[in-house]
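As structure tokens, one chain now follows by itself in the form predicted on its own.
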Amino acid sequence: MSLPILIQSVLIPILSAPLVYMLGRKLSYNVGWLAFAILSYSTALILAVSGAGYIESYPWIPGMGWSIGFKLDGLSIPFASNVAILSTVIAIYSMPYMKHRVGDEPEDYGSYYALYLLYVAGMLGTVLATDLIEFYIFYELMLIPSYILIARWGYGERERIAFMYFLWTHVGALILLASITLVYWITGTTSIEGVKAMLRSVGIPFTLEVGVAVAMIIGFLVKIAVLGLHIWLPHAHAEAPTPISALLSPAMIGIGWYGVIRMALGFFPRFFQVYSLPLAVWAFLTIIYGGLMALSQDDMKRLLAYSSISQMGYMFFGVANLSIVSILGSILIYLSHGLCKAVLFMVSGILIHEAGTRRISELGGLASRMPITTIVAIIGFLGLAGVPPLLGFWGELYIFLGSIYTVLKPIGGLDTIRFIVSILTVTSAVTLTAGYGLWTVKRVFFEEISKAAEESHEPPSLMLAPLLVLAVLAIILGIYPTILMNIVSPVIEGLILAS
């Protein structure tokens, strides 16, 4: 057995939570730093294991010989690591944010921080997990948490947007449990790995394996909000607490491309090579969607939630293109989203803590009073273009480059539909996401001097400085992206080989 790295990053957190919640009475405010030092440390245990294939192993129940693990490789790495920074980084912002919500409510701080490092643990727990049975747990922890922080700390409706959420993203994991379900009747293991295996070597028929695929598939799409499953995602993301919404969107929802990607391609590759082109039309009207509704909204956090689902869209485009290049694009767009997304929900929270409003029609002209906000501001949305020298713009190329090896493959000829599909796609994300993003970035930081920003000025160190690392990772990782590309792609290349 390897040395207990990765089952420390996920139990940490969980077993400090009560900790955290009794010293805050105590702390108040500054339980914040003991969060952060404890998700610092789970950080720096993920990113020491730097070689793919780190796999431990414990004893669950053995006399039905079941163990649950934590496995650390090119796939589960950009997932995990991405979850770990974002929410160190998150802590940190949450301190100034938090008190300007709750003001000198000590009990609140400690409630608050234990449940955001059991939300955090849930979602570490979910990409390291190497069993089916211990994925779902981990899976529905994320939701418990985040609900209660949504509900006790968001805005508006809290509570029955809280609910919503609720039912909605739980009744995506009964779906998915189904899945889990019939995959264990068929293989007889809950292992990852093993019925993967199971499948290859046996076969089932593939009327059965669409039925159980489709469950499988939607219990992920639900929590990834798809269009047609995203009712919940722009009222959730854009009433929770700022800091939540930072990782609701960038981390959260990503999680369910992990699952995609891990298991559903892995074990009914078959159904997404039938189906690939109707995947594939649904995450371009994805992409339409979030990018059109985003143009359309005044409430800068509604603006940043459908962008979203149109940013998952470009995953989910990546993914059902099916090629090793396109999942690859998929991959980075995940992590590029993840950073960027970051910065623009935190720079909605600055506006809110600032200027005492997150609505666009009532801000304006603030690049001269928060000048360094301003450019984290334009790097979030630029990054989200795909706009070179960002990551995003890896991601969007190798996901279009993927679509037109994909349309190009068949024998015989040109595949019209799929590259009318592909066409459309590339042409959306050159107009829609930079449309929004730019117009945002106009009306918001270049306009005429509103009331609302007239005595605005740059926001305390605490919640500036997140932005600023998560900008300069943003463009690190878009100059020299060959690190990601190194650990990401054989894990890739051997989901789409064994296919």
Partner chain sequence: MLVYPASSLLHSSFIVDMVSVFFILPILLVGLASSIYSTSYMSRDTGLNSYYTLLSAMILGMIGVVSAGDFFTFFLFWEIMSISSYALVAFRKDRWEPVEAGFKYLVMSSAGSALMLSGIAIIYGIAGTLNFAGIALATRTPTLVSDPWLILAISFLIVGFGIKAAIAPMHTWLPDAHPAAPSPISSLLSGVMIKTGVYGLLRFYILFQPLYAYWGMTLSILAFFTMFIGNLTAMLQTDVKRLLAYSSIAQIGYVTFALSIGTVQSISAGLLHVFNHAMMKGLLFMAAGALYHATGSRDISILEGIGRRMKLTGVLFSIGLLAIAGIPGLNGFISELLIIFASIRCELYLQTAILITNFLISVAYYLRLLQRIMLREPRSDLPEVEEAPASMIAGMVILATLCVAIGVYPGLLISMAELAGRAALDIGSYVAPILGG
Given for the second form:
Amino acid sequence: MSLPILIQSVLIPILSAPLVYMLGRKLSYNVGWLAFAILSYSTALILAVSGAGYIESYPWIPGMGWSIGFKLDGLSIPFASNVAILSTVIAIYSMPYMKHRVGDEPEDYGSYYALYLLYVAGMLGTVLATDLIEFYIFYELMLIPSYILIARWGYGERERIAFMYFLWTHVGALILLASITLVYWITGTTSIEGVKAMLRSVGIPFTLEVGVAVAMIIGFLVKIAVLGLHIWLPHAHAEAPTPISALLSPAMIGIGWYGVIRMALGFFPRFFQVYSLPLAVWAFLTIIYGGLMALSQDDMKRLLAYSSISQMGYMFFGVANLSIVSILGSILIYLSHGLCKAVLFMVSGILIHEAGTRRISELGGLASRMPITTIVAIIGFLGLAGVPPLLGFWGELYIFLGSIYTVLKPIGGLDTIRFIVSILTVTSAVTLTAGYGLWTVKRVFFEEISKAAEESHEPPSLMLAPLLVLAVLAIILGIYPTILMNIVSPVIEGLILAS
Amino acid sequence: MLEPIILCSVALIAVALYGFYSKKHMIKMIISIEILINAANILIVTFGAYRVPGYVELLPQSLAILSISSAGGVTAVALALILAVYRVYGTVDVRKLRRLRG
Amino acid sequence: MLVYPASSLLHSSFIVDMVSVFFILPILLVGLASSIYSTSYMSRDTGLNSYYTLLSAMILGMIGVVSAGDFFTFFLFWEIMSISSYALVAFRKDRWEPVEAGFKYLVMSSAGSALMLSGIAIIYGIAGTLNFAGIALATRTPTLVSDPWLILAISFLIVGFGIKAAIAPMHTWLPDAHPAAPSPISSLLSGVMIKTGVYGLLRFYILFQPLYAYWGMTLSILAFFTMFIGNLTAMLQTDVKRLLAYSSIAQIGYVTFALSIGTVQSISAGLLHVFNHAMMKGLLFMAAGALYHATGSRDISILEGIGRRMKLTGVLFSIGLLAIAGIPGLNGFISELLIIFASIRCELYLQTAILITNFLISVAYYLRLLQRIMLREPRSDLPEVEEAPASMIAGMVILATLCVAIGVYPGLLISMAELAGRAALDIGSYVAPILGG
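Provide the structure of the form predicted together with the partner chain, given the form predicted on its own shown above.
Every chain and every other molecule in the complex is listed next, the one we just looked at coming first.
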């Protein structure tokens, strides 16, 4: 029996949530520090064992053969550490933001941070789970608190939007559950590794494989919000309280790809091989749609939300191309998007906090008032566009190298359609992303100074520090990405080569 | 001897069900329920007495007595309720008790 | 398995096997919680000595029903339970609603018991004994399947149990009686008493095993009808307790469906859901009662946002709502998942799809209720309210703790449910004491 390290990192936030709720009445605003301390502890635990990977297992319902396990390997390390670091940093950022949002209502801080901890624990549990049922439980655990957070502290028609968010993702999760029960019925086990081994050794009829795989992938794609299943995302991400947007978009939706890579791809490799091209076309359309919609937005947070759809399209493209390099690129994009998009959402929170608006047309010329924020925002947008030496550059480079590799792979000659799709994606994606990014920077931070910008100045240091941490991380990982690639690539090689 | 009694009991059940659905007077509905219970009692007693010739089983007879006494309890509660209904509504016609939509 | 007196076809007797234990446990737990809760909820009423007597009699009746070994004992306790519940529903007899609902309940339910009694009589006529095990032995001959008398008797029994369990179309008393009763009684009625009807239906598996095939068919049709009626009408309700009452009907539909599949896995899943629903619905009715106690209203639009004034009650209410909505980590999820598993195991894909649709519909209205009670700003004309008294909170905390605990660690309860599911189908060991002499 190994030391209980990972279970602590998930359970301590859950167990301390009621405590935080109760202390919220006494500590009011300062309860944020407590949440920060708890999440730092979890982050430290995860980072401490992420060098070599770690696995724990506890019996849960022996009668049904279900166990609770936590596993940190090359695939879950980037996801888990991204979630842990983002949530820790954003816990600090939330304090001044919530003060701005709710004022001096001590009860609100308690419930906000209690829900926040549950939400984070849900995300951590999802990426660490080793059992399908356990995975599903955590997958839903991240839904409930985020629903309440949006419905209670969001903007605009927050209740309707939260309800829409809940219904979309819950239906998606139920479809996922249906596929899990089918998998259980086929293999008789719910452990992820067990199912993978059974499916590899037994082999099932291809039609059945397609049915189960489609159900499972749809379940994940709703959470990811690819084109066609994305209706809820722009609303939810734009109207959620900004710290929560900064977790929803960079951390949560990408977890869907973790599910696809870990489960769908691991269980049903044949499905992906057969339908690789249609999926790649779907990904291409998602990228274009997200980018074009982002170009036409006037609301900063809606723009970022559409940009997330586009970025998820990048990851989709990487996964759909099904080569080691392109999937590696997808995971790098997840990290880079996580860091940069969190930075950008926090910047939009700063704009709400300082200038009192998030309409781009009402902003302008902020660079002279808040130079540090401007620099960080530029780093964020450049990271999305994939400009070296930021991490996004490596992600995009790898995805496109991988797609070219897949184009060249067929021995009989060049796959023309695939070639055209790849070239179109490469050119249009980069252009669109750089286009909306730089144009937004220009409209918000440069040009003539607007009325809203006159009054504003640099935000309090508690809001600024988290941004700087993440921006610096994005640069460091961009300069030295090898550390990540060494961890991630063996797992993906195992995944692809075994099929 | 068995068949005529069974037929009589079935007839009673039919009468009770008819009364149950056609009568709107609360006391008459309670009487229908009483008839229904008594039809069942007759069946039980008959089967207990005639099923095996020359031998009367005791448990069914006790079940009949139990059922008679429980019917008394039900009737008592029902009459108390009817009194309460009369106090609140000033009538014992079930058609006037239409505030609940069920 | 406990049999008392040891072996007898002639005496009245108790047989307590795992199935009975699985029903007795929730009866006692909800009974305990609602008695504690009553101490402050009923403090403004008079006639409390008879209230607590009736409450105890009702709990006694329910326990007797599920541990009876023959129809004599069964009917005795059935009547004790029924009569005390009539009186309890109409306990606040000076208001129009309890009186009207109580009368409706009394008429339907006592007609049901009378029909059940006729059914018992006919079965006695066929089998020659009132003892369950004896009946099981006597009806083993396959020729009985087409016996019209047996069919008639079984339809009488189905109506009798169905009225108590509120299976559609015999459910019309429930949405009136459960809201009208005092809240601790509602939580007992909805949480456990309707389950005695389910228990009766479950015992058919031992009593009439030649009829398995027809039996599953009939039950599953009734079950789907019940869950659709319950869920669809629950969406239209504006009264908290009426909404919960309709949701009970839907939940009975899920349980009945699980029983209709008739495998060990499905029956244990259904039994687990019986247990879980007792905890959740008991909690929900008590929380709704606490809101009613504080404001004097059950109208959802008046109660909007009250969860932000009565924090503790609100949180407990939310736990109940999330649990019954089948959110993972709470107990409702586990049993609903197991029902789905069991039905997929038997390759009932269409039925599973209908079931999942129903779960989805129900999530919508539970969540909307949660949103309105907990998240909205309180109405400006909401009267000043205080947190519920300690003993009411204590009653709710007992059940809420169980909801969470079972959700987090269901292993023990699942293995118990599996034993119960086996016992429900194991005719051999059920009749063994009789055969052994």
